[in-house]
Amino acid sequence: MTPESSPEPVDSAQETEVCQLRLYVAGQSPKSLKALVNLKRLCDEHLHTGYEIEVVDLVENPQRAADDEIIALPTLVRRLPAPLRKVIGDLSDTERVLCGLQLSPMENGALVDG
């Protein structure tokens, strides 16, 4: 007897267009929590094909500071798509930051890697 279903294929394009960022941050002082607002807006106006977002905070973990080489808070890190890229500051200057990470997107909603 043969099984009757097959394994459903991989959209590995979609996988790949995941957005990965580590947004670094100092407990909950002013510029953190500005840098973290203005990066939840920047990922729904501007990364529609997915992103993730993952949030250090480094008077809680001072040791995770080694592991992107922050020397300044808050750090955006795009971890992924490679290679990896960071921007310092509150995030509030949204060209600034696409044009840092190198992202930016496309009419369709496709994340092009610049």
Second form
Amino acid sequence: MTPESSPEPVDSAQETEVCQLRLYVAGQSPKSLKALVNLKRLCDEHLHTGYEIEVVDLVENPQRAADDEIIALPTLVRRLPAPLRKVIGDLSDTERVLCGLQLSPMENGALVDG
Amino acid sequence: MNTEAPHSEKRPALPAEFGSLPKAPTGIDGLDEVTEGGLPRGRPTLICGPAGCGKTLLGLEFLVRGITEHGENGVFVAFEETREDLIANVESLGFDLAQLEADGQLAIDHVSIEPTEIEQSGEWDLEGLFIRLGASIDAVGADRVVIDTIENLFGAFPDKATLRAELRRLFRWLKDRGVTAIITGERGDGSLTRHGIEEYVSDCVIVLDHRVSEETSTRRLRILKYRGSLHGTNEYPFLIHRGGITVVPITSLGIEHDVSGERLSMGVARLDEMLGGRGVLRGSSILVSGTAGTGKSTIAAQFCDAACRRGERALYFAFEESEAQIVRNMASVGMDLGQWVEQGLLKFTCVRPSLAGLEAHLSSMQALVAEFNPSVVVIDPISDLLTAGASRDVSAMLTRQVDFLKVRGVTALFTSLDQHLQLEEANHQIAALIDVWLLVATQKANGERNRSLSVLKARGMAHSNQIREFLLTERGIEIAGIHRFEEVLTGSARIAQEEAHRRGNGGPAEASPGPAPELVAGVPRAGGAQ
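Show the form predicted together with the partner chain, please, the one above being the form predicted on its own.
Shown next: the complete complex, the earlier chain at its head.
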């Protein structure tokens, strides 16, 4: 077990950091397109402190799958703040995404740990 | 087995279908024999068994042999071990995975799975794995793929239904890509694999096992299912040794080897005479059995000496004496074995059989035979192997050893020390495999102990029914002439008879000699051989 994966609550200093996300997809597959749409909506609604999304198309760059040990698609990876978190699926269940990223929605859009 | 086969009119076509099913030879020693040619080409094969049974190694060797022996490149997807671990683990077996990778013939893709990190939201698939695998296959132009162990995915993804559907799709996809694949699975309770993936891989299922009985661990392999093909159905022991895996078919070889009509001299003219006048058949198995000190090893050495004189190679497995001891002892009966060792025609392997298990013995012997490529092999004595294992195992091993040598056309001579009781059974078991059985004994008469030799059995040739005296002389083994009295005359009684014969008096009156000439090794009888 890596020490990063311990369920240490993310402290408030980190919450204000820009959230760095990476979405792995497989070309223009329906699940990929759906995941991208869902992710954008989710970020707009819940990540007011700022976010970056990198989309990696494994059909174009299959060798990048090894970067984050990707086997399931689509996979969303939270690169920052640490620790690394992964959510698989088309991201249609917003709550599960936020839970997976250890982010909880607040009314004012601020983030607390889940 | 034929329950799935269509009825009546299609029946006659079956054998042809069996023959035409394309197979990919694994290159693994023995496995291609029990699968009658290899794994189903272009289809996935499931290999399952408990931890540590050799699944990963079998998969790796399948790829390595594919590259080195069949020009088929490979991809290894590892869910368990890292690339570095895999390379290090098989280095001792002589597989240089790093080099094969550098040469663009092999791709190792380690996929690490950390289940705690993964959350699921909505629909997903294993397209990432497909893409990775596809990229690796394309990168090396792979014909073979090994996925080890895919069931680890069950720990990673909570959505089992999707995972199962995806695995089904994966196996179909592998088929569509036309790669010959090995999928490994861990054995589960009451099922072949923990998560029942045998449901998806229906073409060929091989089960590995690892059991300890009588303190000897034996790995076994069984082909549970091979759709559309004949295959051996036994459990076959297999070994992991320095050269990789060797599957040892117990019965599959045996009777199909080519037979030779060529005769080999035993190195003793009169012994050849007893064996239909021309010695033994090439590729036959000879057993020399007798009590202690009857000259079994000398017969074996003479046999090797004769082979070397013909310019052939001889391999001598000695379980009781060292090479130096044997060479020295044989020099005392006029045999210079040292010259053959120097010329590289004769090779000794001296080990204590109890040092290693039976299986290990068998495997190292076979490896040596394959390496040295001898035309004759001596195992002296084979009865010592009994101390290395349970008797049932010994007999199975001897069977396999005899089979192995026969298939290679090697003429084998085994010696066996008879102690009449416990060995009798084992001897009976190997008797069926032995073509020529020579019995040596000592006969007690006239206050002397003299050696005698007889042919108990000689398949496919006329042979003498006589018990003959044999002597160890400075010129090697000599078989004395025959003199019938009531019993066979040996020692001084025979000499007296011979002298009487020379004097032109053939009657038995002289059979009781005055001062008995002492019969020692090296005292040549003037004309005694005549």
